[in-house]
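Starting off, we have a lone chain in the form predicted alone, written out as C-alpha coordinates.
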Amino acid sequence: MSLEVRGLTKRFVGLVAVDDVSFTVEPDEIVGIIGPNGSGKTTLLSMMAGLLTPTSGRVLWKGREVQRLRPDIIAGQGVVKTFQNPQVFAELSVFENVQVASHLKLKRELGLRRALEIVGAARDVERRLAERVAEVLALCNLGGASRQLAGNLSYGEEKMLGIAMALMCEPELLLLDEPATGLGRDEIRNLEAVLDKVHAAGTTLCLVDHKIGFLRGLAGRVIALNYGQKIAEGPPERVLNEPAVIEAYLGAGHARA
(Lines of atoms letter the chains of each structure in order from A and count residues from 1; the text may use other names and numbers.)
(Lines give C-alpha, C1' and ligand atoms only; values in the text may rest on other atoms or scores of the structure.)
(Ligands and ions follow the chains in the order given, each with its own letter.)
Protein backbone atom coordinates (compact mmCIF):
# COMPACT_ATOMS: atom_id res chain seq x y z
CA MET A 1 0.00 0.00 0.00
CA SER A 2 2.91 2.35 -0.69
CA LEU A 3 2.57 5.86 -2.08
CA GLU A 4 4.80 6.63 -5.05
CA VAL A 5 5.75 10.08 -6.29
CA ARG A 6 7.15 9.91 -9.83
CA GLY A 7 8.72 12.93 -11.52
CA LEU A 8 6.33 15.33 -9.80
CA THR A 9 6.60 18.91 -11.07
CA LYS A 10 4.55 22.03 -10.30
CA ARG A 11 5.01 25.25 -12.25
CA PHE A 12 3.37 28.53 -11.39
CA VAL A 13 3.76 31.67 -13.49
CA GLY A 14 7.50 32.38 -13.53
CA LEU A 15 8.27 29.79 -10.84
CA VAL A 16 9.03 26.08 -10.70
CA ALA A 17 7.91 25.21 -7.16
CA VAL A 18 8.59 21.45 -7.41
CA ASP A 19 10.96 20.10 -10.04
CA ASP A 20 10.91 16.42 -11.08
CA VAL A 21 10.75 14.94 -7.56
CA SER A 22 10.47 11.16 -7.06
CA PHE A 23 10.31 9.01 -3.91
CA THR A 24 8.14 6.44 -2.16
CA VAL A 25 6.51 6.21 1.26
CA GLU A 26 6.32 2.59 2.37
CA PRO A 27 3.83 1.09 4.85
CA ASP A 28 4.62 1.74 8.53
CA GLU A 29 7.29 4.35 7.72
CA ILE A 30 7.74 7.80 9.17
CA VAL A 31 9.18 9.99 6.40
CA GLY A 32 10.25 13.58 7.00
CA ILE A 33 10.55 16.24 4.28
CA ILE A 34 12.87 19.15 5.01
CA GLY A 35 14.17 22.20 3.21
CA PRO A 36 14.55 25.96 3.66
CA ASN A 37 11.67 28.36 3.12
CA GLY A 38 10.47 28.28 -0.47
CA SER A 39 11.94 24.86 -1.22
CA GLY A 40 8.60 23.38 -2.31
CA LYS A 41 7.74 21.23 0.71
CA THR A 42 4.12 22.28 1.20
CA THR A 43 3.47 22.37 -2.55
CA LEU A 44 4.73 18.79 -2.78
CA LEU A 45 2.54 17.63 0.11
CA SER A 46 -0.47 19.41 -1.38
CA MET A 47 -0.03 17.60 -4.69
CA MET A 48 0.20 14.28 -2.85
CA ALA A 49 -3.15 15.04 -1.18
CA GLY A 50 -4.89 16.27 -4.34
CA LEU A 51 -5.08 19.91 -3.23
CA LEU A 52 -2.92 20.98 -6.17
CA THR A 53 -2.81 19.40 -9.62
CA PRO A 54 0.74 18.66 -10.84
CA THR A 55 2.01 20.25 -14.01
CA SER A 56 3.57 16.86 -14.79
CA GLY A 57 4.41 13.63 -13.01
CA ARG A 58 2.32 11.09 -11.16
CA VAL A 59 1.20 10.19 -7.64
CA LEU A 60 0.30 6.54 -7.18
CA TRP A 61 -1.47 5.14 -4.12
CA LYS A 62 -1.55 1.37 -3.94
CA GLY A 63 -0.50 1.27 -7.58
CA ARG A 64 -3.28 3.54 -8.88
CA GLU A 65 -2.86 7.11 -10.09
CA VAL A 66 -4.56 9.66 -7.85
CA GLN A 67 -2.96 12.99 -8.82
CA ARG A 68 -6.07 14.22 -10.64
CA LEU A 69 -8.64 13.03 -8.12
CA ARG A 70 -10.44 15.38 -5.75
CA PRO A 71 -8.95 15.68 -2.24
CA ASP A 72 -12.04 14.14 -0.63
CA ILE A 73 -11.80 11.09 -2.89
CA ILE A 74 -8.09 10.66 -2.08
CA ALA A 75 -8.90 11.05 1.62
CA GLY A 76 -11.64 8.44 1.27
CA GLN A 77 -9.04 6.06 -0.14
CA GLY A 78 -6.85 6.50 2.95
CA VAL A 79 -4.51 9.47 2.33
CA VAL A 80 -5.38 12.42 4.59
CA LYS A 81 -3.54 15.74 5.02
CA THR A 82 -3.44 18.14 7.96
CA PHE A 83 -2.79 21.87 7.59
CA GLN A 84 -0.22 24.16 9.18
CA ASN A 85 -3.10 26.35 10.40
CA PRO A 86 -6.07 24.06 11.10
CA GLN A 87 -9.51 25.18 9.94
CA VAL A 88 -11.66 24.62 13.02
CA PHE A 89 -15.13 25.81 13.96
CA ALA A 90 -14.41 28.21 16.83
CA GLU A 91 -18.03 28.27 18.01
CA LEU A 92 -18.20 24.47 18.35
CA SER A 93 -16.70 22.32 21.08
CA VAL A 94 -13.60 20.20 20.55
CA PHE A 95 -15.84 17.12 20.56
CA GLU A 96 -18.20 18.64 17.99
CA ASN A 97 -15.31 19.61 15.69
CA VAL A 98 -14.13 16.01 15.59
CA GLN A 99 -17.72 14.86 15.06
CA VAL A 100 -17.89 17.06 11.98
CA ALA A 101 -14.83 15.24 10.61
CA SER A 102 -16.59 11.89 11.02
CA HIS A 103 -18.67 12.33 7.86
CA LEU A 104 -15.97 10.76 5.66
CA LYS A 105 -15.77 7.67 7.86
CA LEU A 106 -19.55 7.38 7.86
CA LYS A 107 -19.79 7.71 4.08
CA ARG A 108 -16.97 5.26 3.43
CA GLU A 109 -18.02 2.52 5.83
CA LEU A 110 -21.77 2.75 6.12
CA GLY A 111 -23.14 4.51 3.06
CA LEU A 112 -25.61 7.37 3.06
CA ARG A 113 -27.47 8.30 6.21
CA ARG A 114 -30.78 7.89 4.39
CA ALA A 115 -30.04 4.22 3.83
CA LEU A 116 -29.23 3.80 7.51
CA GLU A 117 -32.45 5.42 8.58
CA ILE A 118 -34.40 3.05 6.35
CA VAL A 119 -33.02 0.11 8.32
CA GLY A 120 -33.26 1.93 11.66
CA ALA A 121 -29.52 1.97 12.27
CA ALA A 122 -28.85 5.71 12.53
CA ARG A 123 -28.94 5.85 16.34
CA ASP A 124 -26.48 2.98 16.69
CA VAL A 125 -24.17 4.60 14.15
CA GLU A 126 -24.22 7.88 16.07
CA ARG A 127 -23.34 6.06 19.29
CA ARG A 128 -20.40 4.26 17.69
CA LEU A 129 -19.14 7.45 16.07
CA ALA A 130 -19.30 9.24 19.43
CA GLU A 131 -17.25 6.42 20.95
CA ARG A 132 -14.71 6.79 18.15
CA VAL A 133 -14.50 10.57 18.72
CA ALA A 134 -13.74 9.93 22.40
CA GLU A 135 -11.03 7.42 21.45
CA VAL A 136 -9.38 9.86 19.03
CA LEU A 137 -9.46 12.70 21.56
CA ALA A 138 -7.84 10.45 24.15
CA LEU A 139 -5.17 9.42 21.63
CA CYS A 140 -4.41 13.10 20.99
CA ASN A 141 -4.38 13.97 24.71
CA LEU A 142 -7.44 16.20 24.24
CA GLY A 143 -9.92 14.19 26.28
CA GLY A 144 -9.96 16.78 29.06
CA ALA A 145 -10.78 19.55 26.60
CA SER A 146 -13.60 17.76 24.75
CA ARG A 147 -16.34 20.15 25.93
CA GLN A 148 -14.23 23.27 25.56
CA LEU A 149 -14.96 25.65 22.69
CA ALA A 150 -12.38 25.30 19.93
CA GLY A 151 -12.03 29.08 19.87
CA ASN A 152 -10.65 29.00 23.42
CA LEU A 153 -7.85 26.52 22.69
CA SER A 154 -4.17 27.42 22.76
CA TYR A 155 -2.36 27.35 19.40
CA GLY A 156 -0.79 24.00 20.26
CA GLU A 157 -4.16 22.52 21.26
CA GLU A 158 -5.72 23.84 18.06
CA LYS A 159 -3.05 22.15 15.95
CA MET A 160 -3.61 18.92 17.88
CA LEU A 161 -7.34 19.25 17.19
CA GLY A 162 -6.49 19.41 13.48
CA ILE A 163 -4.65 16.10 13.83
CA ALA A 164 -7.60 14.59 15.72
CA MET A 165 -9.98 15.64 12.95
CA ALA A 166 -7.71 14.01 10.36
CA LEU A 167 -7.48 10.81 12.42
CA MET A 168 -11.26 10.60 12.54
CA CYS A 169 -11.05 9.76 8.82
CA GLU A 170 -8.92 6.73 9.79
CA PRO A 171 -6.08 7.40 7.33
CA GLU A 172 -3.66 4.72 6.28
CA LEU A 173 -1.21 7.50 5.36
CA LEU A 174 -1.29 10.78 7.29
CA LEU A 175 0.40 13.80 5.66
CA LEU A 176 1.31 16.46 8.22
CA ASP A 177 2.17 20.01 7.15
CA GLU A 178 4.41 21.80 9.68
CA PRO A 179 2.88 20.13 12.78
CA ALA A 180 5.57 21.48 15.15
CA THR A 181 5.78 25.03 13.78
CA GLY A 182 4.93 27.62 16.42
CA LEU A 183 4.93 25.14 19.30
CA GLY A 184 6.87 25.42 22.56
CA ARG A 185 9.16 22.73 23.92
CA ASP A 186 6.50 20.98 26.03
CA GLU A 187 4.00 21.11 23.18
CA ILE A 188 6.54 19.51 20.82
CA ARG A 189 7.15 16.72 23.35
CA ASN A 190 3.41 16.14 23.50
CA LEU A 191 3.22 16.12 19.69
CA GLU A 192 6.05 13.58 19.48
CA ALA A 193 4.28 11.33 21.99
CA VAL A 194 0.98 11.55 20.10
CA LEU A 195 2.58 10.82 16.72
CA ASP A 196 4.45 7.87 18.23
CA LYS A 197 1.10 6.48 19.41
CA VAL A 198 -0.56 7.13 16.05
CA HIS A 199 2.29 5.37 14.24
CA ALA A 200 2.26 2.45 16.69
CA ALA A 201 -1.46 2.04 15.99
CA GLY A 202 -0.66 1.39 12.32
CA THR A 203 -0.74 4.75 10.55
CA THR A 204 2.06 5.62 8.13
CA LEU A 205 3.32 9.20 8.52
CA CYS A 206 4.85 11.67 6.08
CA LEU A 207 5.55 15.09 7.52
CA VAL A 208 7.01 18.42 6.52
CA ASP A 209 8.62 20.60 9.19
CA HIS A 210 11.27 23.25 9.75
CA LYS A 211 12.28 21.85 13.14
CA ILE A 212 15.21 19.58 12.30
CA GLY A 213 15.60 18.24 15.83
CA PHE A 214 11.95 17.22 15.90
CA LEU A 215 12.23 15.31 12.62
CA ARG A 216 15.60 13.79 13.54
CA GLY A 217 14.05 12.10 16.55
CA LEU A 218 10.89 10.96 14.79
CA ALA A 219 11.54 10.09 11.14
CA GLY A 220 13.29 6.96 9.95
CA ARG A 221 14.00 8.55 6.57
CA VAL A 222 14.37 12.16 5.49
CA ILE A 223 14.02 13.77 2.06
CA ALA A 224 15.67 17.18 1.58
CA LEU A 225 14.48 19.73 -0.97
CA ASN A 226 16.01 22.96 -2.23
CA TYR A 227 14.59 25.18 -4.95
CA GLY A 228 12.01 22.49 -5.65
CA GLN A 229 14.55 19.73 -6.30
CA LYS A 230 15.38 16.69 -4.19
CA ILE A 231 18.98 17.10 -3.03
CA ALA A 232 19.30 14.22 -0.54
CA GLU A 233 17.41 11.21 0.84
CA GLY A 234 18.22 8.68 3.54
CA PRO A 235 18.57 8.27 7.33
CA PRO A 236 18.30 11.62 9.16
CA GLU A 237 21.90 11.83 10.39
CA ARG A 238 23.33 11.07 6.96
CA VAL A 239 21.07 13.56 5.18
CA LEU A 240 21.75 16.32 7.69
CA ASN A 241 25.48 15.91 7.13
CA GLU A 242 25.24 16.08 3.34
CA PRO A 243 27.17 19.12 2.03
CA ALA A 244 24.27 20.08 -0.25
CA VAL A 245 21.87 20.12 2.71
CA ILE A 246 24.24 22.12 4.90
CA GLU A 247 24.72 24.61 2.07
CA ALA A 248 20.96 24.91 1.52
CA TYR A 249 20.39 25.83 5.16
CA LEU A 250 23.59 27.65 6.12
CA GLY A 251 25.39 28.67 2.92
CA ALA A 252 28.32 27.43 0.88
CA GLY A 253 30.92 28.51 3.46
CA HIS A 254 29.49 26.12 6.07
CA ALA A 255 29.29 23.26 3.55
CA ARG A 256 33.03 23.63 2.83
CA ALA A 257 34.01 23.89 6.49
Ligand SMILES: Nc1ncnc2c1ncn2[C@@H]1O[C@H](COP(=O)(O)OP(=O)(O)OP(=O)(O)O)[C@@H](O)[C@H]1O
The other form holds:
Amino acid sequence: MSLEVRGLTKRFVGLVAVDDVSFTVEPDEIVGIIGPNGSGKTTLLSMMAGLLTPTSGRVLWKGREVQRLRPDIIAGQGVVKTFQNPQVFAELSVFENVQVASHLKLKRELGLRRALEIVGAARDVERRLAERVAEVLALCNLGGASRQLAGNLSYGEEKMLGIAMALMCEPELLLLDEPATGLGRDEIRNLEAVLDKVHAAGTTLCLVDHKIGFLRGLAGRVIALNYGQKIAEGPPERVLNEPAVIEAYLGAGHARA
Ligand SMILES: Nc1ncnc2c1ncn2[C@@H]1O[C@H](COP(=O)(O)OP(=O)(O)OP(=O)(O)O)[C@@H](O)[C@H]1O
Ligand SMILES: [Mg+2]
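Cool, the form predicted alone is there; where's the form predicted in complex with this ligand?
All chains and molecules follow, beginning with the one already shown.
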Protein backbone atom coordinates (compact mmCIF):
# COMPACT_ATOMS: atom_id res chain seq x y z
CA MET A 1 0.00 0.00 0.00
CA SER A 2 1.23 3.43 -0.89
CA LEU A 3 -0.77 6.16 0.85
CA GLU A 4 -3.64 5.68 3.26
CA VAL A 5 -5.91 8.40 4.60
CA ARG A 6 -7.86 7.33 7.70
CA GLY A 7 -10.69 9.37 9.19
CA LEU A 8 -9.02 12.59 8.11
CA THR A 9 -10.75 15.70 9.44
CA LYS A 10 -9.90 19.41 9.29
CA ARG A 11 -11.94 21.96 11.19
CA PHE A 12 -11.57 25.66 10.60
CA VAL A 13 -13.42 28.18 12.74
CA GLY A 14 -17.09 27.69 11.98
CA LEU A 15 -16.77 24.84 9.48
CA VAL A 16 -15.51 21.32 8.89
CA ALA A 17 -13.54 21.56 5.62
CA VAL A 18 -12.71 17.83 5.51
CA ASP A 19 -14.95 15.49 7.45
CA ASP A 20 -13.82 11.96 8.35
CA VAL A 21 -12.45 11.04 4.92
CA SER A 22 -10.77 7.66 4.33
CA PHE A 23 -9.28 6.16 1.17
CA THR A 24 -6.07 4.67 -0.16
CA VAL A 25 -3.87 5.38 -3.15
CA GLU A 26 -2.04 2.27 -4.39
CA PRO A 27 1.28 2.33 -6.24
CA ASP A 28 0.94 3.13 -9.97
CA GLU A 29 -2.65 4.32 -9.67
CA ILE A 30 -4.08 7.54 -11.01
CA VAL A 31 -6.75 8.67 -8.54
CA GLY A 32 -9.00 11.65 -9.25
CA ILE A 33 -10.68 13.79 -6.59
CA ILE A 34 -13.71 15.84 -7.60
CA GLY A 35 -16.19 18.02 -5.77
CA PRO A 36 -17.79 21.46 -6.02
CA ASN A 37 -15.98 24.65 -4.96
CA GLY A 38 -15.25 24.64 -1.25
CA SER A 39 -15.85 20.89 -0.86
CA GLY A 40 -12.46 20.38 0.78
CA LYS A 41 -10.28 19.12 -2.10
CA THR A 42 -7.31 21.45 -1.56
CA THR A 43 -7.51 21.04 2.21
CA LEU A 44 -7.41 17.25 1.78
CA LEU A 45 -4.40 17.32 -0.58
CA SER A 46 -2.63 19.79 1.71
CA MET A 47 -3.00 17.44 4.67
CA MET A 48 -1.70 14.54 2.54
CA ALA A 49 1.43 16.58 1.76
CA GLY A 50 1.99 17.88 5.30
CA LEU A 51 1.10 21.48 4.42
CA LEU A 52 -1.80 21.45 6.89
CA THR A 53 -2.06 19.51 10.14
CA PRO A 54 -5.30 17.53 10.47
CA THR A 55 -7.63 18.16 13.39
CA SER A 56 -7.98 14.40 13.64
CA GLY A 57 -7.31 11.31 11.59
CA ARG A 58 -4.17 9.91 10.08
CA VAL A 59 -2.14 9.91 6.89
CA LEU A 60 0.00 6.81 6.43
CA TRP A 61 2.72 6.69 3.79
CA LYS A 62 4.03 3.17 3.28
CA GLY A 63 2.47 2.23 6.60
CA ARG A 64 4.03 5.04 8.67
CA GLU A 65 2.18 8.04 10.07
CA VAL A 66 3.27 11.27 8.38
CA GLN A 67 0.50 13.73 9.29
CA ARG A 68 2.66 15.58 11.80
CA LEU A 69 5.80 15.73 9.66
CA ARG A 70 6.96 18.88 7.86
CA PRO A 71 6.13 19.10 4.14
CA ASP A 72 9.80 19.07 3.13
CA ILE A 73 10.33 15.89 5.14
CA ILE A 74 7.29 14.28 3.50
CA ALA A 75 8.49 15.46 0.07
CA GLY A 76 11.87 13.93 0.84
CA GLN A 77 10.03 10.66 1.53
CA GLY A 78 8.33 10.82 -1.88
CA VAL A 79 4.99 12.70 -1.54
CA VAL A 80 4.97 16.08 -3.30
CA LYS A 81 2.09 18.48 -4.03
CA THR A 82 1.78 21.12 -6.73
CA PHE A 83 -0.11 24.34 -5.98
CA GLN A 84 -3.53 25.34 -7.34
CA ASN A 85 -1.84 28.57 -8.52
CA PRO A 86 1.75 28.16 -9.67
CA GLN A 87 4.45 29.45 -7.34
CA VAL A 88 7.32 30.38 -9.64
CA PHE A 89 10.03 33.06 -9.63
CA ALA A 90 8.96 35.35 -12.50
CA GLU A 91 12.40 36.95 -12.72
CA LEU A 92 14.23 33.64 -13.14
CA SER A 93 14.37 31.53 -16.30
CA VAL A 94 12.39 28.30 -16.64
CA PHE A 95 15.64 26.37 -16.29
CA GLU A 96 16.63 28.28 -13.15
CA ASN A 97 13.22 27.76 -11.55
CA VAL A 98 13.54 24.01 -12.00
CA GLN A 99 17.13 24.16 -10.79
CA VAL A 100 16.05 25.97 -7.62
CA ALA A 101 13.40 23.30 -7.01
CA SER A 102 16.06 20.61 -6.91
CA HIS A 103 17.17 21.48 -3.41
CA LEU A 104 15.27 18.64 -1.77
CA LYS A 105 16.54 15.91 -4.00
CA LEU A 106 20.02 17.34 -3.88
CA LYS A 107 20.18 17.84 -0.16
CA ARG A 108 22.05 14.60 0.10
CA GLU A 109 24.15 15.38 -2.95
CA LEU A 110 24.89 18.90 -1.72
CA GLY A 111 26.43 17.32 1.29
CA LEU A 112 28.37 15.32 -1.21
CA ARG A 113 29.10 18.51 -3.16
CA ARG A 114 30.89 20.03 -0.23
CA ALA A 115 32.98 16.93 0.08
CA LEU A 116 33.67 16.98 -3.65
CA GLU A 117 34.66 20.64 -3.54
CA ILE A 118 37.38 19.66 -1.22
CA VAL A 119 38.63 17.16 -3.75
CA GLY A 120 37.92 19.56 -6.65
CA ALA A 121 35.14 17.57 -8.35
CA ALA A 122 32.10 19.83 -7.75
CA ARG A 123 31.64 20.40 -11.47
CA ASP A 124 30.45 16.85 -11.85
CA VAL A 125 27.54 17.55 -9.47
CA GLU A 126 26.69 20.73 -11.42
CA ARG A 127 26.69 18.78 -14.66
CA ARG A 128 24.45 16.02 -13.28
CA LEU A 129 22.03 18.61 -11.91
CA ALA A 130 21.86 20.41 -15.27
CA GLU A 131 21.24 17.07 -17.00
CA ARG A 132 18.40 16.27 -14.62
CA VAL A 133 16.82 19.72 -15.12
CA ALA A 134 16.98 19.22 -18.91
CA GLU A 135 15.42 15.76 -18.56
CA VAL A 136 12.54 17.08 -16.45
CA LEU A 137 11.93 19.99 -18.84
CA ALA A 138 11.85 17.57 -21.78
CA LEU A 139 9.42 15.30 -19.88
CA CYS A 140 7.16 18.34 -19.36
CA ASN A 141 7.45 19.47 -23.00
CA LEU A 142 9.14 22.66 -21.77
CA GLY A 143 12.57 22.10 -23.31
CA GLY A 144 12.03 24.84 -25.87
CA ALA A 145 11.16 27.39 -23.16
CA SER A 146 14.18 26.60 -21.01
CA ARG A 147 15.87 30.03 -21.35
CA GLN A 148 12.68 32.11 -21.20
CA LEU A 149 11.89 34.12 -18.09
CA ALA A 150 9.13 32.39 -16.13
CA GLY A 151 7.30 35.74 -16.01
CA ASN A 152 6.90 35.61 -19.81
CA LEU A 153 5.24 32.19 -19.91
CA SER A 154 1.59 31.61 -20.76
CA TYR A 155 -0.60 30.50 -17.84
CA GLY A 156 -0.54 26.91 -19.15
CA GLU A 157 3.25 26.90 -19.41
CA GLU A 158 3.54 28.41 -15.94
CA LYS A 159 1.37 25.63 -14.51
CA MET A 160 3.50 23.08 -16.35
CA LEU A 161 6.59 24.68 -14.83
CA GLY A 162 5.00 24.07 -11.41
CA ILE A 163 4.77 20.37 -12.31
CA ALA A 164 8.40 20.34 -13.52
CA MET A 165 9.50 21.90 -10.22
CA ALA A 166 7.61 19.22 -8.28
CA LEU A 167 9.20 16.50 -10.42
CA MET A 168 12.69 17.69 -9.44
CA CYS A 169 11.89 16.29 -5.98
CA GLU A 170 11.50 12.88 -7.69
CA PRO A 171 8.09 12.12 -6.16
CA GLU A 172 6.78 8.60 -5.90
CA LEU A 173 3.33 10.11 -5.37
CA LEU A 174 2.56 13.43 -7.04
CA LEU A 175 -0.49 15.34 -5.78
CA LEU A 176 -1.80 17.80 -8.38
CA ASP A 177 -4.25 20.53 -7.39
CA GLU A 178 -6.34 21.56 -10.41
CA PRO A 179 -3.64 21.12 -13.06
CA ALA A 180 -6.16 21.63 -15.90
CA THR A 181 -8.02 24.62 -14.51
CA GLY A 182 -7.64 27.72 -16.66
CA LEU A 183 -6.09 25.81 -19.57
CA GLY A 184 -7.30 25.77 -23.17
CA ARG A 185 -8.13 22.60 -25.06
CA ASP A 186 -4.65 22.16 -26.61
CA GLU A 187 -2.98 22.86 -23.29
CA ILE A 188 -5.14 20.20 -21.63
CA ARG A 189 -4.19 17.71 -24.33
CA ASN A 190 -0.52 18.54 -23.72
CA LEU A 191 -1.02 18.18 -19.95
CA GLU A 192 -2.63 14.75 -20.45
CA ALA A 193 0.32 13.64 -22.58
CA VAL A 194 2.82 14.89 -19.97
CA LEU A 195 0.97 13.23 -17.09
CA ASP A 196 0.82 9.98 -19.07
CA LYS A 197 4.60 10.16 -19.50
CA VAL A 198 5.13 10.97 -15.80
CA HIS A 199 2.90 8.05 -14.82
CA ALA A 200 4.59 5.71 -17.30
CA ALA A 201 7.93 6.69 -15.75
CA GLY A 202 6.66 5.25 -12.45
CA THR A 203 5.02 8.12 -10.54
CA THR A 204 1.68 7.52 -8.82
CA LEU A 205 -0.74 10.41 -9.36
CA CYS A 206 -3.56 11.86 -7.30
CA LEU A 207 -5.31 14.74 -9.06
CA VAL A 208 -7.94 17.22 -8.01
CA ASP A 209 -9.82 18.87 -10.84
CA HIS A 210 -13.12 20.38 -11.89
CA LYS A 211 -12.63 19.28 -15.50
CA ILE A 212 -14.44 16.00 -15.27
CA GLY A 213 -13.78 15.08 -18.91
CA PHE A 214 -10.05 15.45 -18.25
CA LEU A 215 -10.17 13.29 -15.10
CA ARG A 216 -12.34 10.67 -16.77
CA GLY A 217 -9.62 10.20 -19.40
CA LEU A 218 -6.81 9.81 -16.88
CA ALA A 219 -8.03 8.43 -13.57
CA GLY A 220 -8.69 4.76 -12.90
CA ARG A 221 -10.61 5.65 -9.75
CA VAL A 222 -12.44 8.78 -8.68
CA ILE A 223 -13.34 10.03 -5.20
CA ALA A 224 -16.12 12.61 -4.90
CA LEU A 225 -16.31 15.10 -2.01
CA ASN A 226 -19.18 17.32 -0.97
CA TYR A 227 -19.11 19.56 2.10
CA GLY A 228 -15.90 17.83 3.19
CA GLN A 229 -17.38 14.33 3.11
CA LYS A 230 -16.62 11.51 0.72
CA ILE A 231 -19.88 10.87 -1.08
CA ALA A 232 -18.72 8.38 -3.73
CA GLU A 233 -15.70 6.37 -4.82
CA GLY A 234 -15.09 4.02 -7.74
CA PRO A 235 -14.49 3.86 -11.49
CA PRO A 236 -15.06 7.30 -13.10
CA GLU A 237 -18.12 6.30 -15.12
CA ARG A 238 -19.86 4.87 -12.08
CA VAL A 239 -19.04 7.79 -9.76
CA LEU A 240 -20.02 10.41 -12.32
CA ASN A 241 -23.43 8.78 -12.68
CA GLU A 242 -24.17 8.49 -8.98
CA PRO A 243 -27.20 10.59 -8.04
CA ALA A 244 -25.42 12.08 -4.99
CA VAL A 245 -22.56 13.31 -7.21
CA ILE A 246 -24.86 14.75 -9.88
CA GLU A 247 -26.89 16.41 -7.12
CA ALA A 248 -23.76 17.89 -5.50
CA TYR A 249 -22.66 19.45 -8.80
CA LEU A 250 -26.10 20.62 -9.85
CA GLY A 251 -26.75 21.93 -6.37
CA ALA A 252 -23.58 23.99 -6.60
CA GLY A 253 -24.60 25.32 -10.01
CA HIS A 254 -21.91 23.37 -11.87
CA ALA A 255 -22.38 21.97 -15.34
CA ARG A 256 -20.80 18.59 -15.94
CA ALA A 257 -17.96 19.09 -18.44
N1 LIG B 1 -7.22 28.49 6.09
C2 LIG B 1 -8.54 28.43 6.12
N3 LIG B 1 -9.25 29.02 7.12
C4 LIG B 1 -10.59 28.95 7.16
N5 LIG B 1 -11.35 28.31 6.24
C6 LIG B 1 -10.70 27.72 5.22
C7 LIG B 1 -9.28 27.75 5.10
N8 LIG B 1 -8.91 27.06 3.98
C9 LIG B 1 -10.06 26.62 3.43
N10 LIG B 1 -11.13 27.01 4.16
C11 LIG B 1 -12.53 26.69 3.89
O12 LIG B 1 -12.64 25.28 3.87
C13 LIG B 1 -13.54 24.85 2.85
C14 LIG B 1 -12.80 23.93 1.91
O15 LIG B 1 -11.84 24.69 1.18
P16 LIG B 1 -10.92 24.05 0.06
O17 LIG B 1 -10.04 25.13 -0.43
O18 LIG B 1 -10.29 22.82 0.57
O19 LIG B 1 -11.99 23.66 -1.05
P20 LIG B 1 -11.76 23.18 -2.55
O21 LIG B 1 -12.62 21.98 -2.74
O22 LIG B 1 -10.32 23.06 -2.85
O23 LIG B 1 -12.40 24.40 -3.37
P24 LIG B 1 -12.00 24.97 -4.85
O25 LIG B 1 -12.66 24.03 -5.82
O26 LIG B 1 -12.64 26.31 -4.87
O27 LIG B 1 -10.52 25.01 -4.97
C28 LIG B 1 -14.06 26.13 2.20
O29 LIG B 1 -15.29 26.46 2.80
C30 LIG B 1 -12.99 27.15 2.52
O31 LIG B 1 -13.55 28.45 2.57
MG1 LIG C 1 -9.05 23.98 -4.17
